[in-house]
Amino acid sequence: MLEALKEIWIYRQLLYDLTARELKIRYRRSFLGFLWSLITPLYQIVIMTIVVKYIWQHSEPNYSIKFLCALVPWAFFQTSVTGACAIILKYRQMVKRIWMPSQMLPLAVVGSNLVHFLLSMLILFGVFLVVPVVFHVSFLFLIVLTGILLLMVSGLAMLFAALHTAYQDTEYIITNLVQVFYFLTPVMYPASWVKNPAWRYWYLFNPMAAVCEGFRGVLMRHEVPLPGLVMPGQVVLPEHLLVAAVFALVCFAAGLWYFALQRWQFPEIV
């Protein structure tokens, strides 16, 4: 596992090249290209705003912006985890014919989706200029939340890529589980809609709930879930963030360990 971790640093240029290749392949012969990474969240916001405000008739203030704040990190999580499953099979000829640190393949999927995530954040900040939302020093805490999310996603991407290479039902299972998980995470609804305070407290120990609601709290309410900085009525608390950070570290270690254990069998399997 330590050798695999060291290879990530040594072969970082390969990671950059594979990430660029993934981006080019995704938008090959596409007229709008990178604009699709911006159009997709925007049309989801329009649809959910119509459903919530005009069909459900729920009077949540600034619902569209709250939804977008949580949708951006969730989209990064969803596309990276599901997209990494089949990546070893996609590059089977490369894996069979040449030696390479194959953990770079799922990490390249994460890297390409990280680019989309950053572009979406730029769109979000652009929306804030129009709304307007006050820019605040607490926005710097997004770096911490993004680091936790990136670590979690990278570990799960390596884990599921290795599992899917051996057991090709994995992608279908993960895709369905992520869809269920979406409704158990405060993305299309804020955590404040969970009215029971005790239920809401335990509900936010879901690591992605802490991350998504953490983004919403930082961007909309300038809340930073660190000891000594907790505001009255704050939703995401330091213990929620700590659990999310530990879970992210465990995911990364488990994903790297399992991938390093299995990667020597990939040329024979594929």
The other form holds:
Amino acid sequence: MLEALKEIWIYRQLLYDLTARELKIRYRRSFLGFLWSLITPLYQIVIMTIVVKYIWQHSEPNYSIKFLCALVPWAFFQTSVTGACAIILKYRQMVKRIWMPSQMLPLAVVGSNLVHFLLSMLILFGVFLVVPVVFHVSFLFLIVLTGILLLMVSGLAMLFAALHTAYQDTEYIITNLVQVFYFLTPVMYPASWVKNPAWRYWYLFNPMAAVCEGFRGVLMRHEVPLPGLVMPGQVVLPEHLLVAAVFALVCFAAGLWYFALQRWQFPEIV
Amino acid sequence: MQPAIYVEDLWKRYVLLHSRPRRIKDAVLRRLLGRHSSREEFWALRGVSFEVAAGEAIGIIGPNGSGKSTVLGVLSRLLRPTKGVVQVQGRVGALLEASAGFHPDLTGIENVQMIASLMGLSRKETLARLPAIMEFAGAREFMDAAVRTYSTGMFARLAFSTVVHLEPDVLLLDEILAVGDEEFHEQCYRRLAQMRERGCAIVFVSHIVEQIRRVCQRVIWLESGRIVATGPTEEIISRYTGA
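Write the structure block of the form predicted together with its partner chain for the protein whose form predicted alone appears above.
Okay, now the whole complex, with that chain kicking things off.
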């Protein structure tokens, strides 16, 4: 397992190449390709805004922006975790014939989605120039949240990639589980819609809930979930963040461990 | 001096694919119902030992399914030995199933860079060798096309050229001369002789006796995962073809 960790550093050039490769496929070598990939989140937001504002007639101020703040980290999570499942099989021509540190394949999926995530954050900040959101020093805390998210996503990507290579219904199960968590996580609604304060407190121990609402809290309300910085009425608290951070570490260690345990048999079973 | 390749009592077992659960559903059901359908196993290698010195070319002959390709798989780290000692010194270049492990959707250049970084060369070292690789393969104008668009011969030429120009200390070749024309074969023989002079150890798997004769000084005759005989090329080949 430690060897697999060391290889990530030794073969970083390979990780870079594979990531670039995944991005090229995704954007089809053009900037227009990047714009095309924004269509899905765009229509999600437009439809939900229409539903919330005009059908439910809910008076949530700045609903679209609040959705967008949480959708950006969620999309990174979702595309990485589901996209990593089949990656070993996609590279079977290589995996079967040459020894490679194959943990780089799911990590390259994460890497390409990370680039997409960072570009999306730029777009988000662009939107902030025209809507009533104030840039604030607390935005620096997004780096910590992104770190937690990256660690969690990398671990899960390695775990599910190894599982899917051995058991080919993994992708199907994961896709559905992620969909379930989409509704259990404050992405298309803010956590304040969980009206009961006690329920909301426990609800935010879902690590992705802490991350997504954490993004929204920093961007919309300048809330930083660190001891000593908690504001009255703050949604995400330091204990939620701590649980998310520990969960992310466990995910990474478990993913790396399981992948290292399984990968020697990939050339025989792909 | 330490041999380039040292193999002692190598055993390799495969669990046949159709006998293992391929779905989480099946794996769970199996455990719940306690239905342990027997794992079907296959011993591809049963106690193989040999050494290859630096600068030596050794051939492996034997019928289909005798374990020739499995030996190369284990030497290239791709397959994990079930039992035994395997020591390989230095950088390994491998062409298994006549392929360097090219990805069909990547371009020629991208594939060369990928293989090079897997063999431990820096980007700078790779770029310095690129002209020689293209020259030898005669693929200069195809390098930016995806390799799935290549002809079989072109694919084989680029794969061979890539691996031999990345300065391996050990070269593992599996049926590489099954495709390509006479001229390319001659080019390969010359290059392999050069590699040997520089101290590269070569393991060459082929079922074509004539090719083994051209490349190897020593031959291992493999059958059902066991070594039947090993010795100078002519001696073993005449016994093998006579048998």
